Amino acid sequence: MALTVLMNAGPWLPVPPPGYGGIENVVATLVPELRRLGVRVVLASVADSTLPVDELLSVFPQGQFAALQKPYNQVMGIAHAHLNAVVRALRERDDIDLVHDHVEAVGLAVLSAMGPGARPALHTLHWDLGKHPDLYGYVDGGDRVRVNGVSAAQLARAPRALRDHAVGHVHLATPLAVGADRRPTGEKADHLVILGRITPGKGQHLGARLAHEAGFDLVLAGPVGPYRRPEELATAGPEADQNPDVRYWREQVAPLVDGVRVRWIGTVAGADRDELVGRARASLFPLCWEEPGGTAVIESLALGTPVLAVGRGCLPELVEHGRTGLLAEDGDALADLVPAVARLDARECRREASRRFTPATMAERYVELYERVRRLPATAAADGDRTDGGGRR
């Protein structure tokens, strides 16, 4: 395929990231499969990104994620400096056919402002679409800028102006899904796990409370703000409290973490993550928000671990109740479902992951969207939010 895509991952973390990094992990999963399909990829990231690409475009030598804990007026120029380099490349080069943008808010705003003569762009929405009502309520990318969601539920909650730019949604993928249906089932331990960034929407405070009340062991795995390990947070200075996730941890989660019934082990990745999740009785998602994408959900299924979750956001799209997991109406109802998790078959979880959530499936879908964005007339955009991740109507 003679197509060159500028993949804008942003300035916050390298690709792939060293542990947690939702958007950067999505990019790291997508790009190799795009290149396998013949797409040439120019990656706009930070200089210490190690993902094999055709070309790397960077402003910052390292990821700027730690700066996000500082006041906005001290860090507001970081994303703009990165986008300035992207715009300059688009103006100075004629070999880029399309921009695939992943930079929250700023990416969509800058690309839309470039006007009708600029390259077509697809902006992927990875987050809660209620966050930026002033942008999403009035966005106008003309005939050139389109958006896609990471679930149908996410796009359904989008403001009308944003939905009018939508060309559909693409469910996330994980390399763990490749060959998952052929992987042997290992022995399960007694713990449940919550994998992901520790933040109010993920509901770690609720999961920890339920663990104590219902008597199950729970492992929390993920960063608190920029702090990847417990010892890093323990030695952080008073400036750490400027980060809302740190305040959430200290006020609502840490009092319930006793090191026995509930443990926090920090960020895990690679084989350590696979071992932790693969041996868990279930992955717990006591969600307090409308989860848009659910990377940890599909990773759990690929590792043969059923999902126990509040059925909010994308969860009903990813989990088949009674087959690959159990969905509750609210957090308090989750505890009653814990004993039933043992009746679910790990092989069914793996089969579903290998069928729906492989990187190849995601890449093929994105290539379809790239071609659609390049040729789609403005009047057809509103039809896109009725197309699911598999191309079905």
Ligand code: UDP
The other form holds:
Amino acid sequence: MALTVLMNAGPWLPVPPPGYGGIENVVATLVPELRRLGVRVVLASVADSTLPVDELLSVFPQGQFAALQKPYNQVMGIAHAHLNAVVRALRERDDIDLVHDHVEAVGLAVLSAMGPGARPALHTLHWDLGKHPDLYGYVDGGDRVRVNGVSAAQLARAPRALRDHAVGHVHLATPLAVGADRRPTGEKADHLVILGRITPGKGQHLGARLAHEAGFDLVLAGPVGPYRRPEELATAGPEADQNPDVRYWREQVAPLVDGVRVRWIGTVAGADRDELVGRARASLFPLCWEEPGGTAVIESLALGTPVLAVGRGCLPELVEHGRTGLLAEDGDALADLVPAVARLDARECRREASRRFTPATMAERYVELYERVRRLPATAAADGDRTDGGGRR
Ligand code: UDP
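Previous: the form predicted alone; requested now: the form predicted in complex with the ligand:
All chains and molecules follow, beginning with the one already shown.
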């Protein structure tokens, strides 16, 4: 396919990321499949990104993620400096057909501000769309900037101005889903796991409380703000408390982490992550927010581990209650489901993942959206996707 896409992954982490990194993982999963389909990819990221691409654009030598905990007035220039380089590339060169942007808020605003003569752009909304109401409530990308969600539930809650620019949703994918239906099930251990950023929306405090009350072993894996390991957080200076996730950890989660019933092992990556999740009896998602896309949910299915979750956000789209997981109305109801979730069939989880969540499936869907965004006149962007929650209302 003769199509060149500028894939804007942003300045926060390299692609692929060293461990945690939801958006960068999505980009790392999507790009190889797009290139297999013949799409040329110019990646806008940081200079130490190692993903094979046709060209790499960068401003920063390394990921700027750690800066996110500093006060806004010290770090607000970072995303803008990165976008400045993207805009310069779009102005100076004529080989780019479309921008696929993943930079929260700033990407959407800057691309929209480029006006009617600019290259078409698709901005993927990776977030809870209750965020940024002042931007999402009034954004106007005209004919040239369209958005897509990562689940139907996410877009259904989007403000009208955003939905007017929506071309639908694309579920997330994982390389672990490739051939998942052919992988044998390994031995299960006794623990449940919560894999993800330690942050109030992911509900680690609820999970830890349930583990003590219902009597199951729980492993928490993931970073607390920029701190990837317990030792790093333990030796952090007083500035650490400026980070709301650090405060959440210290006030609501850490008192329940006894190192026996509930353990925090920091960020896990690669084979360690796969083994931790694959051997768990279930992945627990005691959600306190509307989970928008749920990469860790589909990874769990691909690794043959059923999902035990509060059925909020994208969860009902990804998990079939009674077959690939169990969904509860709220956090308290999760405890009763622990014995039953362990009896679900790992093969069903892996089969579902290999059917729905492979990188090839995601890439084909994005190529459809790229074509649609390039062809669309101002008024008809959403017509093809009314049924899945992404359409114009
Ligand atoms: N992740 C990881 N190691 C960790 C914690 C998380 O590799 O210790 C990965 C996880 O496997 C998933 C991503 O980070 O690929 C988190 O994406 P998700 O959509 O679940 O959550 P987000 O943080 O984007 O809300």
